[in-house]
Structures are given as C-alpha cells and as structure tokens.
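The data below hold one chain only, encoded as structure tokens and taken in the form predicted on its own.
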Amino acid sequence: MVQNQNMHSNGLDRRDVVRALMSDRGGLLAVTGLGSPTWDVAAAGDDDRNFYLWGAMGGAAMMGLGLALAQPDRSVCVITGDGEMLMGIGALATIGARRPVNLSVVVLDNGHYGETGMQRSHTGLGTDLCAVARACGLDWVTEATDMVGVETVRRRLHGREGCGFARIAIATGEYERILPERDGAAIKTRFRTALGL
C-alpha cells in the first residue's frame, strides 16, 4: 500500500475500514462510489457480487436501494465517500421514505472531494452527514472514529437492524489504485450471474 506521508492524522486508514467491512462478507452485495470506494472494495478483494459504479457521481445511493428493493433477501451495502453522498444527497430521502431493511449506506468522510483536487468539501465544511440521515428517517445512524466502531458497523451491514447509515470518519492520502473490471456491460453481466439471474 502507497501512503502519502502527509496524511490527515484525524480519521482512520480507509483500505484497513474497507478491508474490515468487507471481511466475513457472507453473501453481503457492495455497491461502490466513484473513485476511491470502488478502489478501496477492490484493494480488499475483487468479488463478483461487488457492483463498482466508473462515472456516476451521486448515484451509489440509489443504485443500492434499487438493489435492496428488486433483492430483498439480501443484504446491501453500498461504500461510497463524502463527495458522492453530498453529490446525491436526495437519495437519502427517498431512501427513508422507502427504508428497506437489507439496506446500508457507508460514507466514508475526510471532508475532501478527492477525485477533484482535494478540496474541502462540505463535510469538511461543517454539514453532518449523520443528522441529515436521522432527518430523513433512517432506522439507524452511527458514526465510527476508531476500528471498534467500523467493526459495529460490520455486524449492522450483516444483521438486518433496518434501514442504516454509517459515516466513518477517514484520513486523506494517496493509496496505490486497485482497478477492477470497468467495463460496464461485464460488470452488470457478472453481478446478474452472481445473484443466479
């Protein structure tokens, strides 16, 4: 793993967060954010019931509930950064008005648009991203700041507690890219076949 030796000291190691959530996955689908989500799911093991999302900025979201919806014995978990939730932060609303059980959201949050510059983004600006969750009806919303947490985080993705969401709170820096498949159509083709359709 390539770490640049400026990172933020105030949130977690994102590959050791992925890496954990995605551990004993059991049947768990991963829908993944733009960039560095898809990334980080791939650098934790390439899976063919991961749905890795190339350029759709804001549309994580809503891609997993979609899924949770049309796959309602399975459990959903999309991983996506700050930059993408607040690029498609009405999800969060139709999300709580429709609140399928088998649904989680997980953010990773450094308060930056990464796949941009780096820019403060507005997490990092002052927005919470939890309370806007809770505001929209979720059923459960958490907050990690250590890997205790990330490993209570696990367990909900695994338990069907509800319709949840997650912000981990993350360090920025540089990590060697993990490039899964981008072709579009085989994505979609592996992941229907994954699933037994």
Given for the second form:
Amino acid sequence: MVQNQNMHSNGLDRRDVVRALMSDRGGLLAVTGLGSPTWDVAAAGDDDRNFYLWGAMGGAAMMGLGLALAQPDRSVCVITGDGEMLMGIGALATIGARRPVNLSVVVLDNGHYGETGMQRSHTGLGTDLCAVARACGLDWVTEATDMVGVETVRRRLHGREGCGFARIAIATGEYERILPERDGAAIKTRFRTALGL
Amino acid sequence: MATTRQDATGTTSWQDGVYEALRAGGVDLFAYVPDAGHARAIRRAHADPDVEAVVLTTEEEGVALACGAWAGGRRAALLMQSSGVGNCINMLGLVQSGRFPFLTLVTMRGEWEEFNPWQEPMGRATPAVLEAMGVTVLRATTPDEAVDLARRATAMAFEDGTPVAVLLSQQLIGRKVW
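Could I have the structure of this protein in the form predicted in complex with its partner chain, to go alongside the form predicted on its own above?
Every chain and every other molecule in the complex is listed next, the one we just looked at coming first.
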C-alpha cells in the first residue's frame, strides 16, 4: 500500500478520519464528493448506503440536501473535499435557508486540489469554510483538528440536533485509490434498494 | 391571449394547470431560481403543506438536489428561466451517468417581446444545450399546450425515466412588467 507519501502538513490522516466517521454508522446515508473523499469512504468499507460521486463537482452538498428532504427519518452526511465544496459554495446558502435536522456536511480540508497535482485551493489561500457555513445560518458549525474532535463530529452526524457543517483539517498526501462501483445507475439502484425503494 | 398576459407575477389559469399537473404526477419538491413566469407555482408550492419548495442560488444546485431526492424516493422538479439552463450543463452529466429521472420547466427569455437583448444568446442556445446533455425538449406555446405537456413530461420523467424539459414560450408570459 502506497500511503502517506509526500505528507507535508500536520493535518490528520484522511483515511483514519473517514474510517472513524463511518464507524458505528447505524442507518447513516452518505453522499461522497468526487475524487479522494469517494476513495476514502470506499476504503472505510463499501456499503449500499454510500452514494459515490465520480463527477458532478460542486453537487455533493445539494445531493445531500435532496436526499435529506426525501428521507427525513434518516441521518444524511455529505463527505467531500474543499475544492468540491468551493465549486458549489452557494449550496451552503441554499442549505442554510432550509436546514433539515438530518443533514450534515463534512469537508475534508487540506487546502489543495488533490486529484490534479496538489494546487493550492481557496481554503489554502484564505477562505474559512466554517465562517462561510456560520454566515449561511447552519445550526451547528464545528472544526476538528484531532481525532477527539473527529469523534465529536461522528456523534453529531447521528444527533439530529440541527443542520450542521464540519471542517476537518487533513494532511495532504497520496493514498492508494480505492475505487468503488463506477456505474452511476448501479450505484443509484443499489442505494434505492437499500432504502426499500 | 389577454388572460395569459395580464399579470406577470402569475395568476393565470395555465400556471395553475401546470402546477396541478406536476402535483398529480407525484412531484412534491420544487426547486427554483425565481422567474415571473413561475411565480404562481412558487407561491403555491410554498403554501402547500405537502410540498417542499427550495430556493436555489444557482440552477445546477437544483439538478443535484433532484437527483438526491430521487435517490431517496422523492420526485422533484426544477423551475428556472432559460438563462439558467447554461448553468446546469455539467451537472446534467449526473442525470445521465446515474440515469436519473429529471424534470425541468423552463420559462423562455430572449425570444418574444424581450426588452433585454442580453437574454437572447442563452435563450437561443437553450434547446441545443439541453439536447446536447441528453434532455428531451418539449415546447409549449399556448396555455393548453403548457398544461398538457406538463402532464406528459411528468410521466415521461418519472414513469419512463426520461430526462425532460418543458420550454414555456415567452409569448405565454408576455413582456416583463414592473
């Protein structure tokens, strides 16, 4: 396994973070932003209740909102990266205007576009996503910089204490790509089947 | 045509007919970027306790929202004007890749009694852009057509799984008034 090559910041190991977030997941539904977050969630263990995005950059949070509104009795989390969130940053305003209690958006933030050569992203150049989420009126906004904080986020994914946003500071670094199913229709069908649809 | 043009904020009967056609087809989530031509549907969606209405900052949010809703078993429609279709291009790849049903109602700008020439480029490109991204385009130019196509498009989307757009011609809505 090629792991942690070129690790050069002091953030958390993204695979450890996502494995922790997905543990004891109960009925949690997950939408994953394209690129590394999709590989991270797949690496934590394939599950029919994961909706892996391989494209649709900027759409993960909105897909999560649609899902949360369709499944109000289940907890929905979006796990995405800083670049993907930035492309659809207006979604935070849209989510803030509606705030379903069963929706959480988690951004794995390394301040870089990891899939394209580690160019610095806006969060590495000054944008504070927590401040954006707070300004958009989400019910809770939190930041995790250690695994204790990650465990707090994990509990909140299930807490239904309001619509939330978490930024988790992760390290840059190359990981083995763990590739889940890539046929979007197959992902959709097995997801809906898992929900009894 | 007087009845279809009297009120740009939307109190005419075809607008009620279109809204009711979507509701009858099981649509209970309306995502929108506002347009005067959709004002009636937007107002009714917000007033309906069985319906969720979500205002978007940009139209492609509605494409992703609709796919998420379908993944969770709910039928959504995206209401926008033609200028918003261009914003949706890449996100419509999600509809194709996941073979999601997709329904949008598009009020046309830039084609008839348009006071703002800056609406014309995207208005002209709207059908080609939708078709290029795999969306079937239906066009309504009369009130009866609008209601009939809304009904058929809803069935096409959610019974047949066809991504479909109903273009509501600008002559249905008339010149923008303040």
